[in-house]
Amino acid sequence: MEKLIITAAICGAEVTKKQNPNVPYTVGEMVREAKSAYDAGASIIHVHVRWDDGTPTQDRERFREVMDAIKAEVPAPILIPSTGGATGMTPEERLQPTELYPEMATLDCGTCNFGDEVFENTMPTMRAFGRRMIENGIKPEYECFEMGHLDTILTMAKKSEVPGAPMHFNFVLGVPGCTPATVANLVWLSSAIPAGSTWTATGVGRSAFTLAAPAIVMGGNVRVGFEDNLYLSRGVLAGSNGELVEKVVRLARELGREVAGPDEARAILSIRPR
């Protein structure tokens, strides 16, 4: 079994310091959390950015500032900027970080309920995102929140509307209004991807670690972090993203799976050197 790739989603667009005071907003706080996650064993940092007051933004220059600052402190990890942004943002806003030519970026695979809001990803939007990633040589992380998202993106790949094989998927399960975070759903999704693909499991909220464990055993990869879950255990707020990563590392150790470093992750994900 290949080594385990751990992704840390360090802040997201929705969580706030009122929910957990350790959620990062400023550039310095982002660097602190990225370093804590990397030091604990994460080889990928999933990046959303905020203004200093916590307002989510997709501003290209803010992404540049945050990502350059992270690379200056910890140059090794893969940085995956979000093109999801926050609900209500336009496709043009959301695409801005792809102008920085990152190694990877997220590509959301369909519209879905997102709590009380709707996360809109129309077919024209996804085609535009796929075209941009093909043009800029960016490997997508295909984020699937619903079962139908997987079929949609596989059909688009067959039509060369998005980058094709080898593909990497992130199954984000447990978002209110979307696919529940069950082992059965994870098995179904992971068994339906093309041969040679890789995948990550993201369990939202209380599902963070109950989904991580089966993903580790099944040969998948794991994402944790403040974007998805603010608690280390029931009622215990995590002090950092690093604490959440450390828990996954402990699970992996107990289950007999080694953890990949950044260069090993690049090889597993077939990321082409720039």
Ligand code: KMH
Second form
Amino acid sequence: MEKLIITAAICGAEVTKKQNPNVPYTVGEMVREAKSAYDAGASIIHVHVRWDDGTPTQDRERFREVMDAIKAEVPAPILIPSTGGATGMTPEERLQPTELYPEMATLDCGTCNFGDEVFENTMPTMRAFGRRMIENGIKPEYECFEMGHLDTILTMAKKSEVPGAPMHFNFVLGVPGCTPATVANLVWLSSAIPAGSTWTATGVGRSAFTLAAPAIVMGGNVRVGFEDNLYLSRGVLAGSNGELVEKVVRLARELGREVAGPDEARAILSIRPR
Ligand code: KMH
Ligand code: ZN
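Switching from the form predicted on its own: structure of the form predicted in complex with the ligand?
Everything in the complex follows now, all chains and molecules, and the chain you saw is the first one.
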């Protein structure tokens, strides 16, 4: 089995300091959280950005500032900026970080409920995002929140509307209103991807570690972080993204799976060095 790639989704677009005071907004706070996650064993940092007051933004220059500051402090990890942004943003707003030619970026694979909101990803939007990633040589992380999202993106890949093999999927399970974070759903999704693909499991909220453990033994990879989980265990707020990553590292050790460093992750994901 390949080594385990741990992604830290350090910020997200929805969570706030009111929920956990350690959620980062400023550039300095983003660097602090990225470093804590990397030091604990994360080889990928999934990046959303906020203005200093916490408002989510997809502003290209804010992404540049945050990603440059992270790279100055910790140059090694793969940075995956979000093209999902926050619900209600336009596709044009959301695409801005792709203008920075990151190694990877997220590509969301369909419309879904997102709590009380709707996260809209129409076919024309996804075609535009796929085209941009092909043109800019960006490897997508295909975010599947619903079972049907997988079929949608596989059909698009067959038509060369989005980058093809080897594809990397992130099964984000447990968002309120979307596919629940069950082992059965994870088995169904991970069995339906083309041979040679890679996948990550993200369990939202209380499912973080109950989805991480099966992903580790099934040969998948794991994402944790404040975007998805604010608690280390029941009633205990996480002090940093690093604490969440450390818990995954402990699980991996107990289950006998080694953890990949950033360059090992690049090799596993077939990312060409820029
Ligand atoms: N904030 C969510 C509505 C992504 O990063 O591509 C979408 C999201 C997905 O977080
Ligand atoms: Zn995200």
